[in-house]
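Just the one chain here, laid out as structure tokens, in the form predicted on its own.
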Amino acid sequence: MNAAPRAPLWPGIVAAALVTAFAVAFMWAENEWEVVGVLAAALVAVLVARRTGWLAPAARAFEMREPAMNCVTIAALLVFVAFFHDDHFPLLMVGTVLVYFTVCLGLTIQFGYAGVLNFAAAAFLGTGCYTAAVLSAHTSLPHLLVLAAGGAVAALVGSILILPVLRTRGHYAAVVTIAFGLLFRTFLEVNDTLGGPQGLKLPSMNLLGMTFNDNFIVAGIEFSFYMHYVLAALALAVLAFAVTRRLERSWIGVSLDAIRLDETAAACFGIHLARWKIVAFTLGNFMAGAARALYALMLGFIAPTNFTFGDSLVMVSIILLGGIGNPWGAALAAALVVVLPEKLQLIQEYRFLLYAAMVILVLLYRPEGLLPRPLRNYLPGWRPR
């Protein structure tokens, strides 16, 4: 059969500049009233394209034009940490959003195509950062095999814990990753070699000899030194987004579906349970590892309180809020989950009880997420006449 003739192009740039526009827009308001004032603009313009039908053409350019899109999204960000090149807590901000969206790409694997429950998501955040904050401390490891090691060290973690898992299924096992990230966090408190209660301090990250907390000038123009650590955070989330979607297309993520899907029907047609949650489950955790020890050496400084049970419920609520299975959706509630209380300081204090609501919200009216899962794609663009 032919291909389908290719979707236009230019629906999904416009849908992309436009984001772009509202995203400066709302960095930019300095009072709340503004900050909410641009929000119900663009709830307003999503309302009226989506009624009016604009929405889909720029969905369909999204699905069928992937990888120019993905050049598109990437060309995006960077204009707009162009547009606050100079100016510490947009690119502060845009740098958590995307370690955060890494994590939660590694949460995608376990939660979305696995269906392994892990509610110890901050002891896998914990353990890549206590690992960047020793090595970089104790040892002349380049910060790139710190970030690496960060990972590996987070995924031999986790495959202890794999193993009362693999023993148990549904609530049980999600109360056995509660149970180690509790357990996790009380470590660190006891463990004075760690810091305990007080934490430890991160040196500056360095590469090619270059110091990532140091302001730089490129051109005549002055940039803040969190560009560093945007582009790093870029570097990683990319890597990690096309591992994920390699991963989903692949003969692997139909076998992880299957799994999650109906775990007695796999294993009667030959599918390894165990094999592939341990894949799922150890490459999740490496991801979250190395994104965690990024952000730390971005941070300068970690404690026991950065990885509570609070802090998994937050990935947790990004992953269902954007919609389990689907890694733009996660870059979608991550932005919204990460920037919001900050911008909106009223709603600083009772974070945790509006990502609560949020998630009982999504789970009633809107149980596939704000931008479900699509059907698998094997062939990005492919359709049948």
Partner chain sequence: MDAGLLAQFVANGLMLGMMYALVAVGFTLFFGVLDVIKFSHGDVLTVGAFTGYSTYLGLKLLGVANPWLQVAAVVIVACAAMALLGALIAKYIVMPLKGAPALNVLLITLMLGTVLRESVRLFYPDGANPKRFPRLLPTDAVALGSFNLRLDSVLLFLGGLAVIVAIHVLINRTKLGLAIRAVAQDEETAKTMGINFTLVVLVTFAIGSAAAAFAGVMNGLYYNEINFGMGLWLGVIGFSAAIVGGLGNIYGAILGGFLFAALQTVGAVALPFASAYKDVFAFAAVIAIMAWRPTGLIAERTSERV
Contents of the next structure:
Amino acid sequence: MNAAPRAPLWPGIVAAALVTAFAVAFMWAENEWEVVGVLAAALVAVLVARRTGWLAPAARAFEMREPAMNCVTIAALLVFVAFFHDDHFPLLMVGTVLVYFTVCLGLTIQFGYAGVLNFAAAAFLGTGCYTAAVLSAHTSLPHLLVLAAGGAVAALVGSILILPVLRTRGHYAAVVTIAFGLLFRTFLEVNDTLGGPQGLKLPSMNLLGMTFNDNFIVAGIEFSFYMHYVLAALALAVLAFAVTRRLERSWIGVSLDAIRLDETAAACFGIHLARWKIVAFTLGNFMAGAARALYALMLGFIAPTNFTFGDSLVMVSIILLGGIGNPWGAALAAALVVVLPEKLQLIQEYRFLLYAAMVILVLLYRPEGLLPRPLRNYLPGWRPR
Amino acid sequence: MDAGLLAQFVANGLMLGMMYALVAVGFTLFFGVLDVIKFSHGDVLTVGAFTGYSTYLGLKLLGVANPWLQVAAVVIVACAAMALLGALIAKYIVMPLKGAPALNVLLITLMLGTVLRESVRLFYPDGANPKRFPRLLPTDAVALGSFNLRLDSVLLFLGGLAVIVAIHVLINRTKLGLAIRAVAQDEETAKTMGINFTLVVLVTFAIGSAAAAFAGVMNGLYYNEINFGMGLWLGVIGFSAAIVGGLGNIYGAILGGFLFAALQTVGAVALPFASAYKDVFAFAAVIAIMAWRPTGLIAERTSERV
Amino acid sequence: MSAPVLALSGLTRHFGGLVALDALDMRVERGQIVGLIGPNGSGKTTSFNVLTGIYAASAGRAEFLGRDITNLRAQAVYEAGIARTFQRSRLCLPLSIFDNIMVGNHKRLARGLWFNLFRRAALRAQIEGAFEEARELVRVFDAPLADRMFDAVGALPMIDRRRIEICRALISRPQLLLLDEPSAGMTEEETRELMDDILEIRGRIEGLSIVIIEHEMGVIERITERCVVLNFGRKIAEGTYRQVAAERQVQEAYLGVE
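Alternative state: the form predicted together with its partner chain, after the form predicted on its own:
Zooming out: every chain and molecule, the one shown earlier first.
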């Protein structure tokens, strides 16, 4: 079947190496001028590469040699974290980005594929976290199962909303989820058993006898304790990415797209709208809940203020900015949205405002986002004769 | 529960219902003329309340101490400013989106609401903290048994009623109202009849936004506190009320507003465990109603051409 | 004698006080092409919508190959073997030609979550098989189009979209194809091409029956064996094109002569 010559791998590797180098430089930048300088340099580099056509072979490598390039990407990330192996802050950032990325993959399945609006992301994230907090405080359940339970309970709580979400459309569905998000936050604040406005503390994560909250030494090199969490978050993100990708590139992906784009036509070709919307909604909430539960364990603390309407909107902003339905877009946007305000303390306070303004601009002038979703590439590298 | 406390709850419920109705009327008017939902409506209310508050501070600086003058100025400035803001939003954000996918309109207006809300939080002096809204109306009270009927509540309620009656008269008895109804019914025909479509839309948005500003000031005067998040709540509730009553129908919106307040009141009075959960109860009721009647109690007429 | 492919008796649909479809009786025999004609708003599309489960029937009965399909859900009607196109093309514009045709192929593809996520090798074989089949089908309509299976439908001209829409309906090998004004928005030349394609397809697929809604009388005359004329939701004439065209009632409905 692979009659066409294989695209060369090296442009992809070079691109990944350059991005890694940029990320290291960016993380290293101390003051805001350096940060802005590194950003400007990267922007110029991307524009130049696009003009000269150097971007195309790299894009081709990512498209045609996908399994290999996925490995290269993971390797690049590992190189990055190895660089900062004893430095808490960059590792915390990487962990955060990976968790946001995973959450947004869940939302991509719901909103980007099935077209199910979810403005209550924070409620499902919160459900996952509070479940993890209660389970890790009161039971001796292994922490891997605690994460799974966080996802499962988030999916279960989501099932309360399934009926109204399925029956309503458009604006009405939006209000259902917004109302649920507000309801959840209020509930947390008045419920004393869950800590009320003060929230709850979470213990260190434990996995296979390792206590995640201690620094550790391998071969004489000391690693930050965050390294544990980064690797766990990476594992989760890779898993979620694989599921999302496979879902999109299967007949289910076609059905979800058809449902999003035209429900009536989809129904006329035998596609069960309710079934696939439920699958997408539940799967998305599970992924979001489990990932955010890991994040809660990493930070060791949760409170109702982590799960506001603004937090739901941030997640929606990420997938819109990145390009609806494109996992790589979500990754890029998650990195920008998480890291930029942290490095540029100046804008930290204004981040909700900036996200909102950015989404308005993107929707008005580039509705397909930073990295528009490409057409379905069923079998990477497959070109029919 | 004794009768006095019950009466207190009912009075409070009526007041809330009036505010919700004022917000819901806006949603319904906008939907009528443009078939869009403007999710930033609630945050326009917030901005209105803060504008009113600033007006009060300004008057104090100028040495105007007469409370009646203060109230009048607060209401007029807040309503006028929000009418202008509403018209601007309509002109530069909502109208250019005509024909765009409903989802984009929804997201853009939602994000616009965030921009307004965050702007208040960040740029209003100490905007992140609740502000004490002054008591400007006389607080004399008549004791009816153990229930104190306060004059300011009565005045506020009457004020809200007056606004709603005014909108009613405007829509049903004036040429402008006729134009609004014509556009709501059939935009194309209205245009061919020589109605200035853009003007009608802008005026409608101005009226709806002014009503929201009034509700915001009313909320401030009643609770003596305003904060940057108040509009999100009132907006979601107002929208739910508009839907529950059936979008596009003013009387439905009014009915929906009072119905929602009644739900909250029942939640506060009758929930056995804690009245702290009254909002949880009310939102749960909204979700349940939408599950039961996905397009509102008085169903909106939609027909899709296949 | 075997049951007709489609037998409608007294099929009715009200919208409030309006009777959009009034007691329609109609039969389609195996292999026939039947035209459904009438002025705008005469209930043609409504009859398709009732038949395919988009609207519920207010009264009456629809039988498909002797089986009662009245008020089945849209999904079940498709599973039974009826596929349709829409008056206003309802393709998924951002998706590729192949994706769109696969939407129509739903009943012949594996739809289990486990299969789709974890049986990649089997899925791969299915994708390759389905692709060959879809490309063959598209080739019947337009050979160059068959080389562009991974182009977005949104970039195609109207005639190609119509072709894709018909392919989407045919890929599941239905027994009955409902075409809702396939010539809408196309030039005379394009319409003729499309009708050639439809006749060729009919010749290739054993026993395929077609009901076609059309405004172009030339099309009706050329490709239908029989036609049914509706006006105000009612059947006012039935027969070959020449027979119905000669009827006074039909001329009145179309020309408005008293």
